[in-house]
Each structure stands twice: as C-alpha cells, then as structure tokens.
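Here we start with a single chain on its own, the form predicted on its own, put down as structure tokens.
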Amino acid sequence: MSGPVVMKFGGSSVANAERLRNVADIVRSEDADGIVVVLSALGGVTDALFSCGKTAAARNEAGALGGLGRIMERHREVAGELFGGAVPDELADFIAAAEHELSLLLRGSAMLGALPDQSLDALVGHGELLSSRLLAAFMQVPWLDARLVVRTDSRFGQARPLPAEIRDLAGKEVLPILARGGIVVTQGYIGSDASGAPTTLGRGGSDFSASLFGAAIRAAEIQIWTDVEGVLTCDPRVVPDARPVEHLGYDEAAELAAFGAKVLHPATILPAVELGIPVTVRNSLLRKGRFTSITRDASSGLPVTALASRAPVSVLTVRSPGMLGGAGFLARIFEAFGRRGVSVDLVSTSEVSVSMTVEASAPLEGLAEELSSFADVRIERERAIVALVGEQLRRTPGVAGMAFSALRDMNVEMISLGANEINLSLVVAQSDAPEALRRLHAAFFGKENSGSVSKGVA
C-alpha cells in the first residue's frame, strides 16, 4: 500500500497475550510505508478504572486500591506470558511506576470524598499507556504517549480535539519514524490540554484517536480492527445470517449509527472522511475475511443497503382541528419540547395531528400536561423503529412496497422517510421488531436476490 497507514486495535482484540500476539502478527503482515498502531485499553480495564476512581470518592480507601491491584496484576501477567516469563526491565519498571502514581491519586481521592474530572482522566487513560506498552516492548518498536501529539481544550472527559495543532505535533513525533517506513504504537482515547494535563475524548475516543492521527498524517487507509466482520447488513442477534456490507457512504453510517446498529460512530471518523481517507472495518479474529470500507460518498449499489432498530421508543401524537390551517402551530408545540429538553426523532404530520418518535426515558408527563391545554394529547409506549437505510433508496422504484409487502400482516403506525431521502424509518410495536427485521432482511438480501445483493459484500 502507498503511504503509511493507522491500525486501530479495540479492546476486544487486545484482551490478552495471545490476543496481542495476533495484533503483533496483523501489524507485521501490513504492507505499508509505515504504519501507526492506536491501542485500546484490555478489555474490561476502562471500565475497572472508572469502578477504583468511584470507589475513591466514596472514601473507600482499601477497596479501590485493592482494585487498582488486580489491574495492574492482571497486566504483570500478561507480561509474563509474552515474555514467557523474563519481562524486560523497562517495562516492569513501567508497569510498577503506573500503579504508584495511580496508588497516590487514588489515596489522595479516598482522603477528599471527591475525584475531580482532571484527575479522573489521568486515572482512567492509563489502561491504554499500558496495553500500548505491552504491545511495543513485545514487538519491539518505538513507543509513542499519544499525550504528545492529540492536542485537546480543557474540557476533562470529553475533550475536543484540535486538528491544527495536532497536525504539528505528529510532524515532529510521528512522521520522522513513518518516513523510515517504521511501526509506531500508541494510545487511543488520550490527550492532553495545552498546560500538558492529561485529557480523554470520551466513550468511543480511540476510534477517534485513529482519525486524528490519520488525518494528521494524511494516512492512506484507516483500519479499524475490532471482533465483526464489518458494518453488518443487519443485528446477528436477530437475523443470524446477515453479512458484512462492503462498501458504506458517509452518510450511510451516520443514519445507521443514528438508528442503533452497531457500527462505527460517524463522528470518530469525520476527520478522515473529510479529508477523502478510507476507513475500513475488520475483524481480527478473522484476518483475511470480509470487511466494510467507508468514505465520504460510497455507497453499495443496493436499494437497501443495511437495517438497523432502536427501542424502546415512546410515539407522542398531538391532535387538534386548529392545526387546519393554523400558523405557528408546529413552532408552539415544539416550543414545548424545546423548553422540556425532549429531543424528537421521527417527526410525521398530517392536517390535523403530528406525531413524533421520543426516548422511552424521555419525561413526557409534564410535556403532555402542557400541550393539553390546546391540543388532545396520545402517548404509546414500548414502540420500536425499524430503518431500512441506503443511499439508492431514493432512486429505486418499489423499495417501499417490498417493504410494506414484508410486514402486510404487522401493524406499522407510523412512516417517515428521513430528509436526506436514504433513511425509510418505519414505527412497530417493540414485541414485533424483531419479526419485521427478519422479514425486511429476507426481503432485500435473501437468497432470492442473492444476484443482487452479492454486490454488498465482500
């Protein structure tokens, strides 16, 4: 491959030492003018982090150490087992130096009943320091405290990012091994803010991490390694034989990820795909199988291209013969919203009602108590909406016949195609989503349209 590549390793695929062997292995067989590799944490050590840091601010001094001890046992011992034992020294130092720092924070924490968020970040970004030091001192690379380079504001659990400055730092950290054709690794998640106070990108920062470092470096190809095959053409929870799409637009992802299916959140990739970089999703368990690629304006060439379903969601219909030709009356329902902090999803009217889509969790009680006052007010809970998604569902003659034909016996109670014109968003009874995902995917990618549909995998 011409020019240098990122590979992003989640924690799934990096849980234990033959986990990182098999990252070391899909590293070495890349063939790339220098390749970065962004590490997550072990699986399970965010989470645990987080856990020893609650437990501090509670003031339990001796369980959060004795969690802290158990993390960092469990990385001593997957040390051990790539080393067969004789773990270099640097690296045990490493290893014992982190738990002392994280030993002080965490008594320090128990002492004040609080952890504020700037500490709270330098506590849980350091499951990635140290899975990233595991990989580099068994693959014997340089490695790299991505604290250096992902430059962020101050904003402690949820930093932003910023790119220009970014841009620089890797200049000068990254690229000079990159033009040796080098392997680089280093941390995803992790940042720090201009006084150099380490900082994290939130859930999801280490996908977000690889963007940055690719946009930065003007990366070829983005890999997203992770434990599926790719973007799937449906959940295989609910339809066993759904199969990775191999090509996804920008867009695509978006209304999926919008939708509930799990895929790659398009926010973490946005840096790559505005500057035209590929990110490709891949299983690493699975090395040489199927996988999906997303850029800005891929799309499958199919219909539909994907599903996805999100519930429970609650429908709340508003009704009343002043919206016939009354002015103002949508602006003074969703004044109503606006001041109750209740976001909408699906929005579908007709001349004397309209009905929106909401979280099951929304608080719809008093919202409904307001707009009574001029509107008779219907509120359905545990409802569920099924997307077809694709970005040749507006060009396609049919697309919602099939899908009505599908469900002809299920009562859907709401419609609305999304303003892009890719996204055909369907609302059912919760009990019956699952049903109307297996029907849809029968319908668009059964074996009766295998000729078609082949043309969505890899």
Second form
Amino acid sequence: MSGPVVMKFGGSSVANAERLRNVADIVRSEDADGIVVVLSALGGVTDALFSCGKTAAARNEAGALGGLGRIMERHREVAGELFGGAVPDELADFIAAAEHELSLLLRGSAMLGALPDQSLDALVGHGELLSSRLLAAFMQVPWLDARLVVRTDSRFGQARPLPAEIRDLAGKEVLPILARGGIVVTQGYIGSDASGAPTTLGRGGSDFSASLFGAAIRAAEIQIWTDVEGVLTCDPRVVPDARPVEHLGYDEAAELAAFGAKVLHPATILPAVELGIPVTVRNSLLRKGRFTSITRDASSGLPVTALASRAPVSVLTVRSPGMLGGAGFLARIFEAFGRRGVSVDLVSTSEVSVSMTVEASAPLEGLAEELSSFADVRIERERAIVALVGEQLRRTPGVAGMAFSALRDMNVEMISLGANEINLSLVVAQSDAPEALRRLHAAFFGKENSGSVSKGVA
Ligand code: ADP
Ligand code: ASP
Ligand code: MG
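Could you switch over to the form predicted together with aspartic acid, since the one displayed so far is the form predicted on its own?
Okay, now the whole complex, with that chain kicking things off.
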C-alpha cells in the first residue's frame, strides 16, 4: 500500500487480552507506510464509566468507587495476561495514575451531587486512554494522547472537531512517526478544546476519530475493524440472514449511518469524502473474510443496497386547511423549529398538512403550543423510521410499490424520498419496526441469495 493507513478497532475487538493480541497481529501484518491505530475502550468500559458517574452524581460515593475498582481490576487483569504477570512499571504507573484521577473526579461529583458535562467527558474518556496504553505497551510502539491532536469546540459530550487545527497538530505529533514507517497507537472518541479541557465526540465516536486522523494525515485508507463482516444489508440483530455489502458509495454509507446503522458513527464518512479516501469496514474476528469498501462512486448496483432503522422518533403533524399553500406558512413552522433548536429529519406534505419527524427527546410541547396558535398540531410518539437506501433507487421504478406490498397490513404513517433520492424512508410504529425490516429484507434481498453473518473466530 502506498501511503499511511488508519486502523480503528472497536470495543468488541479489544474486549480482553486475547483480542488485544489479535489486534496486534492484524496491525503487524498490515503492509503500509506508517499506521495510526485508533482504539476504543475495552468492550463495556465506556458504559461502566458512565454508570459510575451517575452513581457518584446521586451522592453514592461508595457505589461509584466500587464500580471504579472493578473497572481498574479488569485493566490490571488484562495487563497481567498480556505480560505474563511481569507488567512493565511504566504501564502499572499509568493505570495507577488513571485510577487516582478517576477517583478524584468521582469523589468530587459525589460531594457536589452533580456531574457537569465537562467532568463527565474527563471521566468517560479514560476508557480509551487505558485500552490504548495497554496495546501500545504490548506492541512496544509509541503511544499518542489523542487530546494533543483532536482539537474540538467546547460542546462537552458532543464536541465538534476543528479539522484545520487537527491537521496542523497531526503534522507535528503524528507525521514524524509515520515518516519513519512507524506505528503509533492512539485513542478514538476523545479530544480537547482550546483550553486543553478533555472532550468527547459522542457515543460511538471512535469511527469519527479514525476518519479525522485519516483526513489529517492524508491516509491511503481508513479501516474500521469491528465484529461483523462489514456493513450488512440490515442490522444482523434484527435480520439474522443479513449479508455483507461489498461496495458502498460515500452517500449510501453516510445515509445508512445517519438512519441508524450502528456499525458506523454518522459523521464517519464526512472527513474522508473531501479527500476521496477509501473507508473499509472489516471483521477483526474473521480477518480474511469479506468486507465492505466505501468509495466515491461505488454502488451495489441493486435498487436497494441496505436497510436501516432509527427509533424512537416522534412525528409532528401540523394541519391548517386554509393556509398550507399560502405564502409563509411553512416558513413560520420551520422558524419555530429553528428558534427552539429542534431539527427535523423527514418532511412530508399533503394538500392540507405537513408532517415532520424529530428526535424523541426534542422539546415538543412548547413547540406544539406555539404552532397551535395558527394550526392544528398532533404529536405521535414511539415511531420508527425505516430507511431503504440505494444509489439505484432513483433509477428503479416500483421500489415504493414493492415496499408497500411487503408491509401489506402494517400502518405506514409517513413516506419520504430524501432530496438526494437515494433514501426512501417510511415511518411505522416503533413496535412494528423489526417486523417491517424483516419483511423488507425478504422482499429486496430474498432468502435464496442470503449469505450468513459470520461471527466466529478466524
Ligand atoms: P464497534 O464496537 O466495533 O464500534 P459497534 O457495536 O459500534 O461496533 O457496531 C457494530 C455492530 O453494529 C454490529 O455488531 C451490528 O450488531 C450493528 N449493526 C447495525 N446495523 C448494521 C449493519 N447494517 N451492518 C453491520 N452491522 C450493523
Ligand atoms: N468507547 C466509546 C463508546 O462506547 C466510543 C466508541 O467506542 O466508538 O461510545
Ligand atoms: Mg461503534
């Protein structure tokens, strides 16, 4: 391969010592001009850290420190297994220092009975710091604190990266190592703001980090290693016979991620697009297996490439028989959304009404009250968006008809073709969504063609 690559490993790929050894093998066998390894926390650790934080904020100091003790014990055990009991002093000191810092954060929070977002980010980011330190020590390669490179704004918990600054910082901190053909191990998920305060990119954000590093170093490829053989035709937890998609376009992948395919964080593709960097999604447990390659012009060639689903969402329907076609009506509605910071996913209009889907957590009551001064407003909760995504969708007549006949008796409450015409979205009751996905999958991908999703160890 000409040029450096980024290799990101998710929580399930680094769950224990055996998996970390497997990661080291995969990295060592990669032939590239320099490698940035981006690691998630050991599987389950981020959740456990969040839970300790919550316990502390409820003033339960003993409970929080007990939880922390178990997390640290797990890391010490993994370290012990990796090094056959002879854990290097430097690594043991790093683990001890992390434990000290975490216990201070939890004690402070228990005393206050609160955990501000800024402290929460400092707390939960330790999962990645610890896992990456274990791997770097085991592989005996440089460890990089991602907070020195991934500069973000100060929206703690959902920080936005600042790509130009990240590129400059990567030029100083990462490129010199890669220029020597070296390997550097760093963290996903975390960054820091201009004042140096630790931030996080939101849950599942390690994919995004991989892509940010990839763009910053002009990588030849961004590899996302996970526990399935790439992006599948549907979520395998819902449709067990979902099968890997070999080629995806950037737009298709971005749309699938935005509409709920957990295998990629929704922002992953963005940094790669501008530079045309290929993104591959691979299975760390079946390293020679099938995988997905995501590039600018690729497409599965099928009318529908894959399905995704997001729930719960709410549907807000605004009805005003006399006014819908009138100038300014829609503007007035969207202005109200904008002022309250509520973003709309799907929009569908009829002669007399407009329906919109929004996140279930959006503050809808106030909005509905405001809109009801000039229209009838109805809110329906516990709905799901089911999305059919495919580059060929716009050129294939009959897809909507096929979808409706697959769903037959099911109530489809809204239908919307995305402006890019590669996403046909349907809204159904949340409780109907799994069955809707199974039926649509059978209709568009047919049982006779289905491969199985392998989760075994290679
Ligand atoms: P990681 O820890 O590696 O980041 P995630 O759990 O975030 O892994 O994402 C991988 C999981 O995403 C899979 O195990 C699978 O259950 C789920 N998933 C949902 N939709 C899809 C899809 N379309 N293709 C593949 N996996 C999917
Ligand atoms: N560890 C973080 C999380 O669980 C980030 C990630 O794994 O992508 O959300
Ligand atoms: Mg993930």
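Since we're looking at a predicted model, the values are computed, not measured. Numbering follows the first chain given and starts at 1.
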| query | When each C-alpha goes to the rigid part whose fit suits it best, do M7 and V149 end up together between the two forms? | reply | yes
